[in-house]
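So this first bit is one chain, no partners, the form predicted alone, shown in structure tokens.
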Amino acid sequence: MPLSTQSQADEEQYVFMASLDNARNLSNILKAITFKDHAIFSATPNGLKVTVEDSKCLQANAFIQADIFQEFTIREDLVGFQVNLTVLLDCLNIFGGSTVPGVSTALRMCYKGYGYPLTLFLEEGGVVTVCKINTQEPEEPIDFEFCSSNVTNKVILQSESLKEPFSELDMTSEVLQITMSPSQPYFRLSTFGNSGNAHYDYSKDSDMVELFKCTKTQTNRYKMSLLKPSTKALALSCKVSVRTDSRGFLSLQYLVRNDDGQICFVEYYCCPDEEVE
């Protein structure tokens, strides 16, 4: 394809290059974390991590493994830059984001290093478009210090079981309360809105629950406005892991299959709003 005709001399100038036969495999997962304009890109030999944050209370990460790309070349241990995510998505969908079977937009991303733009070569039906997006020096992402050794409760569910409750959540409620417990109600979502209180309960023996590992009863509240962006990831995912640590911090890990059936991950971290005794 025309995207592969760049000269070797051109390629040697880049510290990072990645190619996809189907740009939707990148754009779809980026949409799952798009709630602020700017995103931090971190490329390592293992793949690409894209981070978006909101007011030091919420962080979303999309992980795209190197083997999902048809080409993934990195000439340094770590290549990092910050770009406007909205502009990037507009460029990735410049051909209209076709969903016609057999028609896809091929993508090649290239980056020369600090101070240079992120260059996108997009091709569909023999037409090549080149987009150059300004980059900034990446800010240091917040470390939420969420480690597996501090996880007190963990539930893995099929995403289908959460999609309906999340679509029906009372958005007049300022918080979503999550209760996880070794005993009943096991796993409960609660809202407190204008129309009253609502609870959604999941038994640990439910067919929709793949793993239930709760060591103590925990009830925490999270701002609904912070959790709302995560519903984009939920809509794309087939499984979700819900974890809380001893401080009440929440981790939502989403397993997402792309158009080619390959697996990517999206993770949201959220600070608790207030602890409920």
Second form
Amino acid sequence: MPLSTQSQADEEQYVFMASLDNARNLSNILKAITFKDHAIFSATPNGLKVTVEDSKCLQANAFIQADIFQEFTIREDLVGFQVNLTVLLDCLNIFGGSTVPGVSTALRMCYKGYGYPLTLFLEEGGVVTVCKINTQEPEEPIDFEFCSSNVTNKVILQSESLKEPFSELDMTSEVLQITMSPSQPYFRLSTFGNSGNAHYDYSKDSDMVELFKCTKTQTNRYKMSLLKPSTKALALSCKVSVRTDSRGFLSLQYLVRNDDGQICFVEYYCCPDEEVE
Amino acid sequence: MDCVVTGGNVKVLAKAIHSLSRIGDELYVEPQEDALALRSVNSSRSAYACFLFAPLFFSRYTIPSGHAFRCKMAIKSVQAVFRSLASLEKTVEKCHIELDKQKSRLTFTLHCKHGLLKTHNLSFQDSESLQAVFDKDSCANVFRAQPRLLVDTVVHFPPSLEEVTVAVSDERMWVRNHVDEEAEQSKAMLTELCLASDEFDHFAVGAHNSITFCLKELRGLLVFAESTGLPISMYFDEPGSPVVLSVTDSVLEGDFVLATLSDDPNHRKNNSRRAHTPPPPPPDDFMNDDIDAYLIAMDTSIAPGPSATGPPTPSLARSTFSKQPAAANHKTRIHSEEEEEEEEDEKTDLDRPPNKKFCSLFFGSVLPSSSQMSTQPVTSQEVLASDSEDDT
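Please move on to the form predicted together with its partner chain, as the form predicted alone is already shown.
Below, the chain from earlier opens the complete complex, with every other chain and molecule after it.
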């Protein structure tokens, strides 16, 4: 239900404005990256990118393209601000997040520019709630300099096959070790915990592996505490692409389908803990 | 050691491990020629469980050559291998268990669908053999029922209920929650169920006894039996002797041995079948210099039973020793090397059965030539705990 509570004049003040008939199409994907309170919002004419970082070693990005929104207006090339993601999610779910079919919360997100709060108009069943969330100076997201040309190993898997191992990972292990190789064991996740170590091996011939392009044997370790939050993104996704570059940096890209079947992406970048050859 | 479990048996193995985890924190593994033994015992040694898997349970069963291999490991680690029971059935094709003696590791490899291989290398410790001494065949009362009957009975009791009392007559079995005498009578609630003999597959009462044991530890077996559909057999004798519950089929046998409360004063006299023990001196005689006995007497304020001199003797296969617990807690405490640090009022002297306590179970030990062992000839293994710290 489109919101008609704003005047024409108001709309012209907004440097960025986006509407969604179903706020869940935004809130669900944001849940996949909510492991820290603060998020950097970057809006461009292409769409909205929300970034969350952890200790300069991990970065998660959620991409919601402009065409997912029912309305998407931006008056500058790049609009950036930082908000408390937890608060934003609470607001998006202010009507309790019911899953009754046909009932959804409509959202209009508006931003006047630097120094102004992020204003959310939420409506469900004729009731409108206005939320104003303070914004902060956006920090510059880290550029992990992960480029496709530098990718040494790439595997695309159906998320189904990774969901169980990821949820079973031995949390007493400080690291998650990922081995990718053109030869055995092809793709291996390993943990080293209190009671011993565990390995999850995926054969390149597995029907769960959609793409297998490994040029060089690489073994890298990543802090478990950094990667564990990616389990949420994995749970939402239907496919995941795992890539490592020559430095051992890890890129996890998740393909997420929202309630309306539209595709969004979530991506995680992680620095290796140490190089293990 | 190299064993392979395939198909539905993987889930059975996993369930057995999960039910053992309800008993104790450690899993004792002993591959023998005739079966793979998986055992567990609780910290107070009042509950013991053992699953034996015959070679036919496996599609491949090879045991280490040379001297007998025994190990123990944290049961949580093994449970982690078989975490999701629901998916085990759907995704696991076979489970391979291999021993790496050099690295002291037991490797569990799950071959799953879609080309996924899960390998768990679990470290273990060498251990003594763990074997409770019990003899089902000589029990006076023997019952067998479908698991549904016992599960439906137990569901009436709250999950927090510790102890349950089972009493039998020729045609009936009563099951009720055990209410401590010290508990507030006005706040206590008693629930009692009566089962008729025709609800059982087998109902043989030799003695009209009433036994009290810990229900919590039993629930693991009930879950296992229900999921595998195997009937549960129950064996018990007089109070003080352990109650044994078992499930068995052609390729496996599971025995849960639980200590029972000994609260029959008459029983005390007969309890010790220690033919060689000298008659006990009068109760308040602290002349034997046993500080433990003194502390116990002070603590429980129940006239301590006869004290005994000399090394505690192990029982015969059937009988159990009585032990001194704190009044409020019926768990037994066997004084052993490992459990030295336990509270004062749980000191050793096994030969003084006060009024009310759980009887401990005896555990076999692989200390064949221990000088502390009794002079009584026992066909199976000897008592583990009682002899280890001998003050007298």
